[in-house]
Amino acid sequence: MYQYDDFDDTFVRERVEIFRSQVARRLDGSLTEDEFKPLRLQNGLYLQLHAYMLRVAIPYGTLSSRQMRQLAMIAERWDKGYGHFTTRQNIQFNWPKLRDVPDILGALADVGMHAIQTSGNCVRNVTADHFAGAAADEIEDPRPTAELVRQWSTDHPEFAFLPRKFKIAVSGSPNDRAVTKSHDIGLRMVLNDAGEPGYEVSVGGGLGRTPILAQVIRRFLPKADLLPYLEAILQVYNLRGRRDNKHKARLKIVLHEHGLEQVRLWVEEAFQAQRTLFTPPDDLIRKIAASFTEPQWKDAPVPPVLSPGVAQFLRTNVARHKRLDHAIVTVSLKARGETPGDATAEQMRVLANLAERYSHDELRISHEQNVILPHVHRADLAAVHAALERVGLATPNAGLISDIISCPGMDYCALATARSIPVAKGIAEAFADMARQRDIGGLKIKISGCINACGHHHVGHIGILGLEKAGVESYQVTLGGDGTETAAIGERAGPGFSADEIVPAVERLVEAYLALRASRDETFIRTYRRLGAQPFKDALYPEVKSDAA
């Protein structure tokens, strides 16, 4: 993985004491929370509903065991023990204290992390999928792609202050795991006809009040041509993007006002342009993919048996490896009863030991906020199950209906209109029964405490967005929404339900599902795509059917 060098090191540390100045300013009465507000966000720091939260930057998801010990260090130190992994593949810390920010900053600094750009109006986090470098469909490792487009993009004097906040994601595979269709900027490691690897570049996708795909404006972009056509892009946007109102401020709303075809005639002009000017260096190029080389991979026995609840594990939580003798393990943060994406300091700091023992030192934070083991040998998966069980963290469960997307919702940030963790542990609670989960199959819930739709829900197959109505939480279902390379906007099936009615309906659509569909193979989104959304929503409101009846 990438190493800060000491340019790196020296920009943020130069970071962090510009912003401790800051802090004690706001701390003695110097600046007032307005004045300090942009400050504070150029940093990763909100205020929201009950205390300040920390947003911290874990590019393209990767983080060595050094890294997630410090995270855990952090929690205990600064925070109340645990932290929030989220769909950027970031983690949050809720309840820092803003004398102590800029010491969590120096702490991040010395094992190569930072808060920088995960927050404001400028390029975000990038983002990448989580079985980078290991995963068996890939075509290109996506991370030296994403480092490249990380360090172009930091500190950029001309994308500082964007229209709006701007968000890019990187996959390697035909298989899209980086929903790389909801991105202001989406790339797709392809193939041209010679062989050679390029990008299609997809662009103005984005969730929240106006949900939108985004559309393909490149089919193929040489690699070397990558930062040139971003820049044209992002100028494109920055000078066409509308500052008038915020809620119209994103890319996808340049494109829905000018059509695709006049924004690729904008951008391949910015691009030529940009063409003959700026082209990275080739020494660059090679010091990021030196970073990204693959590791000592372990030669050993691969046991024949394992036992009936690794065998479990392995049936959900395993995935195909590049090598066959290998396996990706996901870590479910979605155990009973917990809520989606935390993990305490000490589950960090076990999955800190897995991966230097077991995993070459890696781990991957997916947008579905799990943890991720990239590389363990199969003769150490009993091993790992084991070491994972003990602090409850082996739930077998990714991919199943218990594994949801949740954001904090209304019991910790302050844009929330409706509390979502509740939601989810009361779907987790109603589908308890493993046997009864595997036999529901792959099925992806996923929840948002506001219309900025932080959870995805827009890309569910089921998907639920919390709203306040006169003073009560309603809650509204979207179904055949994907986030995957068949992305689709998922539907509103209807009125909205209370707190008390949104489990129950869920639970009417799961056993409508089992009922109709063809086989035990066919999984929830392909029945809805057979058959519509009609009798789904027949079984959301038996009453209204009744009615028709």
Given for the second form:
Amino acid sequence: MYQYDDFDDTFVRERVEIFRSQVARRLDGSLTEDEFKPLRLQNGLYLQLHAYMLRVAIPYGTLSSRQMRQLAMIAERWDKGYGHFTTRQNIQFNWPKLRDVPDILGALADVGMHAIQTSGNCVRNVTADHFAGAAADEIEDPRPTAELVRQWSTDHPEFAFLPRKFKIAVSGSPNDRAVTKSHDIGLRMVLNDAGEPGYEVSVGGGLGRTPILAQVIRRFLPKADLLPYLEAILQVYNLRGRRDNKHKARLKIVLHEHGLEQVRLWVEEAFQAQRTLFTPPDDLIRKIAASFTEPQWKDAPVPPVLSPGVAQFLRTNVARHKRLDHAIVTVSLKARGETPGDATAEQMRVLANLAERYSHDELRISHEQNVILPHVHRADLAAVHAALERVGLATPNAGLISDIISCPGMDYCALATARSIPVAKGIAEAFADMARQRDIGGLKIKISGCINACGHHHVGHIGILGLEKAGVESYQVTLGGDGTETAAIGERAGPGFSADEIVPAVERLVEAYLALRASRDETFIRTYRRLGAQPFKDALYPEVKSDAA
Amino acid sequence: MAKKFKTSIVTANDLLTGDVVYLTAAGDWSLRHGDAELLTEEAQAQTLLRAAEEQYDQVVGPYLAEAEPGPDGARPIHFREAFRARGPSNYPHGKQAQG
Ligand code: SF4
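Next, report the structure of the form predicted together with its partner chain; the form predicted on its own has already been given.
Starting with the chain above, the whole complex follows.
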């Protein structure tokens, strides 16, 4: 893993002290809230419905055991004993006190973490495939690229005040687990005809009010050209992005208004100029690459799996590792009755201990709000499963209907128009029977509490968007979304459902799928693609169907 | 067209804790929605809101929220205000914990 050097450490600690003095000036009345707000946001501190919220960056979702333990300590000492992992691979603390935040940031700096650029109109935390460095289908580990992009974009003076926030995701595999098509820039590792790795670069993706999938602007970008090319895209965006209307300020609107070809011309022109000015940071690239060398793999025989509980866990929560004797374990943070993405301090410590003992000290946070142990030897799977079971973390539901993405919604978020957590819990409860979940198979439900779409509802097989209608919460359903390499934006099904109606509506959709699928192997999304939306709409709105009959 | 004024309270978040607070008739801030002063006159509501905005060393983001009389003092009308008054629905970590 990348370790902070003296420069990084000094930079982050100086920022902590600057913020400490800003908080002191806010508390003694020298700064008004209008003056203080942009300063706190630059340090990831929001004011939510019931309290402040601190959003901490987990660069490309990678954590060491020591860092996870520190997050547990922060949760216990300064929060209410838990943290919330988000679709941006960050962690949010929901209850910090303003006076404590500089100390929290200091505690983060102690383990090489911070909350810088987790808010504001800048390049945000770079995200990546949560199976990075472990996946069997990987061309190359995307984390050295993500780390390079992180260093380039952190405190980049030219891009500190962009028209709007800017998100970059990196995938090292042809199978896109990083939802690259919904980012301002999506980098997907590919091989050229000579077999050299480089990037397919997509631009202008984004969910929110105007969901648009990113378009490919460069089929193949040599690795050495990455930074000048990114610099070129950001320059074009910084100049051309609209600043007159917040809702039209993202890169996707530049693409929409000027077209891909024009944007490509601008980017190529800026790129050629950049390239001549640019000295490749070879030493830095070598140093970063050296931080991501492979661990010393454990060599041991792989025993047969005996217990049915472990076997079940293996089927859902364990993915193929690039080494046949190892496995990638997804630890679901979606146990029945729990809030998606939440982990208690105790659970974080258990995960840290397991990573230290069984996963070469590495943990990942997935955009699906789960925790990954990326390098577990197959001989250790039973022990890992038993340890997870003791703290309620062994739910074998990864990828199943109860593995729901849910944003905090109106239980916490000041921007929300409706709650999302109770809907997620209601659906998980309705489908609590694990045998039924397995029968239903892979199905991704994603829930957002407002149009900002932090819960990625547009790319859910079933997406749910919480809105307000006539003074009550109302839930709009989208169908057929997909966040993978076969990305698609879901189609709005029809009128919304009340808080009481939304769970039964999802049940009707699932019943329809079970009746319609060609075989048990045909997943929900495949059945949807084969048959189209209509039979699902008929199930959602049976009264409309009977009226038409 | 300007929205017609309806009976409201002044609410904000506490500067130090972020807690949801309500302006009382005595002019201080309470954690209980029921303690909020119900303001029936728009002019008075605006005056109190401006005064609250001046208290930026105590509270953040004051605004007027519609409310109505209830058996236990002022009660919220919009569901968002009801959630703010109660705390999150997934844990008893908000006002629920304070009884
Ligand atoms: S989608 Fe809306 S409600 Fe949910 S976290 Fe984002 S801004 Fe808040």
